[in-house]
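For reference, the chain that follows is the form predicted alone, supplied as structure tokens.
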Amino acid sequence: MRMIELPGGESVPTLGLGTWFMGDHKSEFEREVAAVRYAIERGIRLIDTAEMYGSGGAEDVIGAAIKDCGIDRDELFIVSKVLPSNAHHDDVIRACERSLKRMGTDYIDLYLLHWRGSAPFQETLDAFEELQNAGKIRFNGVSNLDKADLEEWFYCRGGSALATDQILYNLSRRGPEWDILPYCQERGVPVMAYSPLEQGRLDGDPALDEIASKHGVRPLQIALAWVLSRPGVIAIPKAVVHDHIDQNIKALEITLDQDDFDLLDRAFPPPTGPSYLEML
């Protein structure tokens, strides 16, 4: 597994498992628990979730999956997020406590503000600092913040401890390359790419088909290998089907050459100017 450093020096995997849309249906609970456990068995150590996913259901899935999973808790790196509606100081504390209870863990490795709401950044940061001092979270960061928001976050007391900005980033959503990625790279802050496969919608693209045929792999593996090749980027594709988990892991072994990158740039042009940060 490739690793990348957070600003504090902590090494984390460049490939994790996303859980968006897990926990939505009780009938899928055991299947989703089995998927998370399978990913852990296959070497996945970074797991991303949020209190929003399944209204806490995804955290329930993770809690069941990591219980008696055969590895120590400190071998996992768990990311969760607080909703902007819970981003005021006391609400952050209570939301974190609920997430900890659902996952059956004493701490969250990385706790993010899911997107900007009405709560002042400083109030959220003060709560994050309190949680860190209590040992309930190890690092903090943000999600879905554009460059202007990041600049404001960094200006706040404690904001320079930002560990990541989790954003929508894939071949069809390259806008962050104009400003967010350079801004974070200058500060040694990794970007965490959610929906790196555009939720599977990139499948069937002719350029991906051509490159996949050349490398003897699946088209979506090429799309993921491209994201994983970007400097300072962590990818967190969601997968429940075991074969999809295997394919995602094997994407780490794919080395794209300059011809591949040139073809992908023609099919999915990089940005030529600033744009609004997209969200799903």
Ligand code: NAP
Contents of the next structure:
Amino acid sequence: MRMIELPGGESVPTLGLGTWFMGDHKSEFEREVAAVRYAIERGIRLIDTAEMYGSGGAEDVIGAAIKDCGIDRDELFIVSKVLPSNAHHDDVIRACERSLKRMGTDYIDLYLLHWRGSAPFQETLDAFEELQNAGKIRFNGVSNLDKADLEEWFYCRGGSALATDQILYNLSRRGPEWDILPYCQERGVPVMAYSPLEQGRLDGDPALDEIASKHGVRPLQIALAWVLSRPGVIAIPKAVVHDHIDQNIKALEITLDQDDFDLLDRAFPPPTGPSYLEML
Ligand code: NAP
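If the structure you just shared is the form predicted alone, then what does the corresponding form predicted together with the ligand look like?
To see the whole picture, the full complex is given below, headed by that same chain.
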């Protein structure tokens, strides 16, 4: 597994597993638990979730998957997120406790503010600091913050300990290259790219088809390999189908050449100016 450093020096994998839409339906629970377990068996160690996903259901799935999975808890890196509606101080503490309970773990490795709401950043940060001091979270960060929001976060008390900004970033969403990626790179903060496959919608793109046939792989593996090739970026594709999990792990072995990058730049041009940060 390829690794990347968080600002504190901790190494984390550049490829993880997303879990949005897991935990939505009881009938899918066992299949989703099996998928997370399969991913862990295949070497995935970073798992992304949120209290929002399946209204806690995705955290239940993770709890069931990591229980007796044969991998020590400290080998996993679990990311979860607090909703903006729970981002006031006491609500953060309570939301975190609920997430810990659902996942059957004593700590969350990285706890993120899911997106900006009405709670002042400083209040959320103070709660994060308290949770860190109590050993309930190891690192904190944010999600869906644009550069202006990041600057504001960074200058709050404790804000410079930011471990990541988790944002929508893939070939068809390159806006963050203009400002967020450089801003984070200057500070040694990895960006966590969510929906790196654009939820599958990149499938069928002619440029991806062409490069995929050249490398003898699938088009979405090229889309993922491109995200994984970006410096300072972690990708967290979600997959339940075991073959998808395998394909995503194999994408780590794909080396794109200059012709591939040029073709992808023509098909998916990089930004030429600032834009609003998109969200899914
Ligand atoms: P995604 O990872 O881009 O795409 C997931 C979809 O692609 C699923 O339908 C999956 O199918 C399919 N898929 C996965 N690997 C594939 C492959 N190799 N070939 C073909 N299809 C494949 O989209 P996402 O779930 O929106 O994003 C990933 C994760 O980012 C989420 O799960 C979540 O953890 C996080 N996220 C965070 C935010 C935020 O606001 N912070 C927002 C969105 C997402 P199967 O599941 O059927 O295998």
